[in-house]
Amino acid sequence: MTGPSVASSGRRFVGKVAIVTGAGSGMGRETALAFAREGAEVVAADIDLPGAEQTAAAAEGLPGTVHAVQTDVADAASVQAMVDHAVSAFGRLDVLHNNAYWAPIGLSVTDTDLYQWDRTLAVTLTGVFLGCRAAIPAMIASGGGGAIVNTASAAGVASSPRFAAYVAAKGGVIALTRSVALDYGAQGIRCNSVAPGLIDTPAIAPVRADPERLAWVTSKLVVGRIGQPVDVANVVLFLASDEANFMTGECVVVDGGRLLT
């Protein structure tokens, strides 16, 4: 199988302003750079400010500008400050990509303590709610509506073992996406979600470190390879673009065919 290609440089987002949360590494970084490659002005938000600053530095020379902003998506004031920065720096807001998450790995319900449960929901689900709540008024005020793309997960579509809090949070993201799409479509807001499967980011380090597990997981992928961040970035940009202007409330699975097996 051939590998992924970088999102096109068709300048689909010239004159647009986008926020990407969790932009300090992995899929978030790749997506922020992809937006900048397409001409967008981007706020790269992450609780890890040095990571976000590295993303901004990697965007030097691209058509769009990237600003690094430290944001805790579980904190309402921090999320509002993130949106305010985008509007004050660039004059408008057109796209929000709620991508940040936190979750413990390898824990069933009875193994999950209350802190782990609460923190997973606070970052992974409430963070999406707070992002939408802050961004939608700014998008409407910008005069052209906007596009929201939430990162869900294939695990939110078909449950994964020993991943209770994450599965619950990502299932909530998919449901919340539909609710936002229904409530704000008449005001020009589209809201979709993307559901990645196994993507080669720092989060899958335990899988990479176990050759037997890696081989088993890869064998379950119809396309024959683990996903790359650009595989997800390409879909996010499509959903955020005018090319998808008749799509809302949808969840697009990007998992190399894993759910088929």
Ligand SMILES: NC(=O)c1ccc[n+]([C@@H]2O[C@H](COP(=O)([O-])OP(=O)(O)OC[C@H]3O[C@@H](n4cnc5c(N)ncnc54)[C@H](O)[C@@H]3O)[C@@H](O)[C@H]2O)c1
The other form holds:
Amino acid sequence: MTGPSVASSGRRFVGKVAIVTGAGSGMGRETALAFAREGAEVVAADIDLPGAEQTAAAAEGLPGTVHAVQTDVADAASVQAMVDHAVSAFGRLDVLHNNAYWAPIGLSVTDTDLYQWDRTLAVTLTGVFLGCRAAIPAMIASGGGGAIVNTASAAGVASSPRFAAYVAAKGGVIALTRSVALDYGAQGIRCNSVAPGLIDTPAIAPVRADPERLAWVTSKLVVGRIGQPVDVANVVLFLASDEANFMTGECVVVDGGRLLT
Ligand SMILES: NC(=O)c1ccc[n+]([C@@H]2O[C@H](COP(=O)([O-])OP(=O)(O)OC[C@H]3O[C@@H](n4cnc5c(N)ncnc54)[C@H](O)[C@@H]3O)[C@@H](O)[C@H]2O)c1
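Same protein, the form predicted in complex with the ligand this time rather than the form predicted alone?
Following is the full complex, with the preceding chain placed first.
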């Protein structure tokens, strides 16, 4: 079994400005810090302001600065304010990582009420639409193209039991990613998605709390361990970097081989 490797500090994002949504916890926090480690100026956006502020505090001493900005990705005005903050504080926008999500677990279609469906779609899918809609003009105005990386899920590539609204939203994220890639490629905007499998964040607390379930899901992972946030951050940074300049519209699965089993 090989453990996760920490992203290098090659300063790949010096002079670049990145927004990460859902940056107050889990993979969003890890990715925001990874961008700052590589020299980016970062807006850590989250509905949970104290969480985003903890991320900003953890970035002290890194090459890039991290600003915490309270943002509800389901709210158009809030998302526009997030983009405006990036441009007014740092002067430009190069990268948007749409990572925030909300979804109730353990619900098939007939168990899901309309509020749960609507809120899941609003945060997890409409939030990605609003982020792209607000960021693309700012990226174009910045004059250096742009890279968008949307967090989908292996559950949106295949499926996942009793997770209907989430699976639908993540399938939508993968499709929307392709649409954005197609429509804005000529203007220098690339758009890709990353589809994590089981990653050790607060979101999987119910799995962590059940040793039998944890052992079963781990047994389904070809690499023999659940993922760590840095495993996904590494791929997000690659997709956002110039190294991925010939990739757009792609969905990269980062699941330790789970879909193979
Ligand atoms: N952890 C996993 O196993 C896993 C697997 C596949 C995909 N994902 C995806 O990875 C991404 C990150 O998940 P995580 O595991 O780090 O979760 P997490 O719960 O640790 O973090 C999610 C963050 O999103 C924020 N958020 C919720 N609603 C918001 C809103 N309306 N506006 C702004 N921020 C909001 C939360 O406050 C939280 O900080 C999500 O898109 C999730 O669907 C996670």
